[in-house]
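One chain is shown next in structure tokens, namely the form predicted alone.
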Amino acid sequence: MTIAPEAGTAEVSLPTQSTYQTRVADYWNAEENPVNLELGKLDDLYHHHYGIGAADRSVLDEPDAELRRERITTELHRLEHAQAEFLAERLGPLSPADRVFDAGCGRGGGSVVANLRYGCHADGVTISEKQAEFANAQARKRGIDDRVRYHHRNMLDTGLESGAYAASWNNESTMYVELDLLFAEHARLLRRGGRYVTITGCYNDTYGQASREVSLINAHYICDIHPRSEYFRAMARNRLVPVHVEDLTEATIPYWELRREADHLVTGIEDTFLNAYRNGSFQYLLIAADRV
């Protein structure tokens, strides 16, 4: 079976290509986690990633329980939005005539951030039909659906136009796919000199194999976190040359420390992330690379 192609795209297979990918799609089609939904309701920017920067911990001192929850939610969303802006800033320089590609777009927040910053066209791809429908509804609500579109497709085989994109990214979605297949698709979509950016959690393979904490994170999110070194090897094999690498581990710890205190949003994985970051077995990296 296939889905009908859209203008400027090729006919592509239905998104899931394996039993594992079907499980991932099922997970995200069913997901209704408050830590994703409640934060996005504040301004209709739904981010499926974590935050960076210094946290305002004074929100924890609010004596009124309901207001305390509201203030914590707002602060966590601010930190998540700061991460999205941090990534988007490293895509440029871009113009309103440019097209960008958001791989594993979730409910669409990253593509909106890029459009608001640069005025560019954005195509987001998610394996979750529910997420694609939600994100397109948000784009229509904002009146940007002529420039920001979301597709129920596989980021390893998008059917989108080769060489049409000035920039592309993954924001915490690389751990669901094989890196060689992923970077090959980014290299195909990007024009020569185009910029690819990822922010991702990876395990520190100078420590050896994945730690117990990394294994617990994998089980929690049904993912397979890659070793740090594999990102650079796979990029080199796929015409992506790193131009900037930044360790964001320390910058994300305040987000997790605050989220651990949010009893209305906790998922049970918070201490695992904090332990992994602190013992050095897990890192939060930004990698920017140019397509040659």
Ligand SMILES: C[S@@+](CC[C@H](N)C(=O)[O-])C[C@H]1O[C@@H](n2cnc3c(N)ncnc32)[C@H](O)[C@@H]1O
Given for the second form:
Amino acid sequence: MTIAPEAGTAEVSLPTQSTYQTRVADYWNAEENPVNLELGKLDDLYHHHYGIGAADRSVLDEPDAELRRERITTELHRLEHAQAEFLAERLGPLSPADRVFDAGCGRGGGSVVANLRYGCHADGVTISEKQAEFANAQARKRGIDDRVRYHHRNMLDTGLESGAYAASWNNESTMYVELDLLFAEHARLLRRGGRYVTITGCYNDTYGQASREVSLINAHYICDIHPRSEYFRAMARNRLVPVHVEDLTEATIPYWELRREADHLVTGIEDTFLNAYRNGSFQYLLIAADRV
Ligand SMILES: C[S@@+](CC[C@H](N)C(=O)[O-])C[C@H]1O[C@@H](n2cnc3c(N)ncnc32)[C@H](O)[C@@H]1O
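Can you switch from the form predicted alone and show the form predicted in complex with this ligand instead?
What follows is the entire complex, opening with the chain shown before.
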């Protein structure tokens, strides 16, 4: 399917609906960061989000260089996995008959976590064809491909069945889209009483506008971090009523402090995140909402 071109502009195919979305898809199709792949290889749970909780910094004292790298990798993965479990816990209660929707699913770890926890069916959607293929191969390898499926689609326009989902989420993927369009799609997919959860970085309205650090993060990931206030406004406009809000900023700092010392995994954005959290311009937030 194609969208009719305006005079003088290029034709755009779905699932990307704009040049911007094509650039985001290009980024994730090409992405091979060790911090994503090396951690995932440990147990075939591929998370492309940050971690939470106290870090075991004794891994930095390991004298053997190779073992030190391995122990740091394992510890960062443990913290990222703890974040995924924290989100999954707030989707429930769910039964194996339920369906869940993972918006902006990356290489698929979040849907596997939900399936392992609840036995539920999951549909993950990513704008990256390569990620969808990778995640489906992982589901086949685990023997859960009859229940966990990944689609190369746009999360703003998924084509999935209306009202069929008991829960849905965005784990660090809301900053790539307009929130009104995103929440309208979640509201369409969720059944009445269904649960929506997001964990996201947002800029702090009390700081003022986006800080230098927030702008650097936007440039690094080609994204557009929203202010905290915009989440609540857009949810209210789209039949999503917040039931739980948790500021995870303090909880994510140990992850970043450890990651900045992981020479084999750093991407160069670590200090920017730490500065943004510490100067109060940026927050790591969980919002759970009910679809009414
Ligand atoms: C930081 S990653 C998070 C991945 C995953 N949620 C996780 O926690 O591991 C952001 C994801 O958002 C996806 N994404 C960005 N814009 C999208 C869109 N319009 N439709 C579907 N996926 C999108 C990217 O392809 C990527 O998989």
